[in-house]
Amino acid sequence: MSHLVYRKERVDRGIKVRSDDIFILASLRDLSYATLPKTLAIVILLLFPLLKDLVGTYWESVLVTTIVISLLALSWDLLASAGLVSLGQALFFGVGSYLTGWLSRTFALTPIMSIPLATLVGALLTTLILYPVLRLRGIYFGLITFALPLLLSRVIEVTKILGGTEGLNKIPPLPNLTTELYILIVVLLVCIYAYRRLITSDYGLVLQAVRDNDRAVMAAGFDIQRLKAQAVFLAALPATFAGAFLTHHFQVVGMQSFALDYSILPLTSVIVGGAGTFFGSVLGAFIMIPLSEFLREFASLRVVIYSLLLLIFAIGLPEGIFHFIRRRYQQFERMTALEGESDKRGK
């Protein structure tokens, strides 16, 4: 008597094959399949600032924080793509914050001038700071980036420069919360698009090769130190912008700009969302930051619940939630009979 044995197999949807492998969108259905998720997310993001009366200014402020952490997570993801695992995104954030505060107070610059200047100069400055340690690999580079924000905050505290422990206040504000949100949303979308195009270009493939096998890249004639420095500069841009922007949002800058939160939260977002796609980093931030706000009512238990959720994601879904959702969206599962096994059982 023959008994069929089944196994579960995962199969790509036909539309995925046509859009990814053949690059042909033959119908409106194919087009909607390829663009609907991203379009829907962008539309919701653009409409949110217009719902001020419905959601309230509190949740709009939460969205500001969420996008800021998203920019820091994007910065981390690009660094990791080049093999540079950072544990101190607060370095980029804090340098951008203090630069825009100093420029505004010293030269009376408006936000429209101080934010771009602080972004570019801050990215260049942090690249110069990290340049001597770019030869380090793995956790050693991460430990240096972790220590630098703590070191800079202690230097400011001891020397009393840049306002010392009191910081710099009376920073010029941005026009209004709605304008702030739309600026952040546009910058976020531009960064995602630019990083996605960058990492899939020939230059991006070289950066990923540095991560996978830097000796082979060096043997091919590339300057590893120069490539890593370029990756640091490009990754620093959204992070220094985030620091400069949030300084004008709160109209004050202090030692808290180098706080561990700006290093831990981006890393947490990448772990939850999934590294390597940039979409995952942003999705992780949009999950974890609002969630941490919901957990405020649990007081001291908030940290415990937050840590448990992070542990569940890290162990139960190590690939990240974005990779899981994308796989479910692009594939389906079915049970298939194993003919060889059924024949053996029949004998």
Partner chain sequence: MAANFLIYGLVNSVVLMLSALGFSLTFGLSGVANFAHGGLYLTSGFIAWMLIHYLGLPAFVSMLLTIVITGIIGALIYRIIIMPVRGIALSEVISTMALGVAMIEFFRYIGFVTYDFTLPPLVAGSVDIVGVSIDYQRLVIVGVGVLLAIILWFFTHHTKAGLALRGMSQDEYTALSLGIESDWAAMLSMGMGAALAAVAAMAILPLGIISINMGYDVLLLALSVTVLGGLESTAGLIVGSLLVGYAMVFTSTYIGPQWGTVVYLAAIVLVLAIKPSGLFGKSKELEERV
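Output the structure of the form predicted together with its partner chain; the preceding block shows the form predicted on its own.
Just the single chain follows, nothing else.
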């Protein structure tokens, strides 16, 4: 008996919570177990804008930024699902921003018109811009998305179009912060839902197949160039929306819209949260953005800190926090007895 050795064992909980395919829900307990995390997150999110007096407008506007970055991160995640890794989400963001600015200044459109228009036209425009490089694999797509936003901001600076270095100001505002937040929250939830549906559909399966083995997809009779273009368009939508929305929020648009921040922050969010599930990228944004507000007093050290976090997660925990938490939630650990030392070695 003295030989008994214990070791930790990880066991899956009884039900299939992985919701990818089939649910087998035996009881209310199982049902709540499977849906509680999502419901809780949605309820908290929906209640937050109502607690204005409690949390203060400062943190409410932090939530605006958080959701905007979440949308950019979601966009990144969908692109990556089709094998397109973007190093420049600022491209989509900036195009959306400038479009809405230009539309509302030139045609005196109200935000209700200019935001949807900028979202759609912006997504189309970015798809057209990226179309010639969609055939490239690996880092080449990343390279061009890295260079494009910088190029566009330089072009604006040099040609002095769209307000040049000054940018465009006096963009019509949105009604009030609470309305803004609800619009953003609804868009975020719809986007997560739509993307999850999309990626689990047959079409989503094909998109992911392009990432894993594009030759097999070609041999199955798909025009992968077209598939990738569709993926870029679908992924651009929340990102151009984010740009357009934030432009009306701040009532100005400038070269800052193409800045590296809007590329690095979503990327960090996805890597920290975990790619491939859409929940992960949003979770990442909800960790990173409030965190960076706490770090505000460190001024430019902030950038250093999130770059280092990005680095640490990319190397140390490439699956991201979300996968880690989910595994913990779906499994539990228990001690099991092993008989004697020899068994332990044998294992």
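For the two forms, the rigid core is made up of the largest set of C-alpha atoms that agree within 1.5 Å on superposition. Note that the structure is predicted; figures quoted are calculated from it, not measured. Numbering follows the first chain given and starts at 1.
Superposing the two forms on their core, we find that the Cα atom of residue 316 is displaced by 3.5 Å between these two forms.
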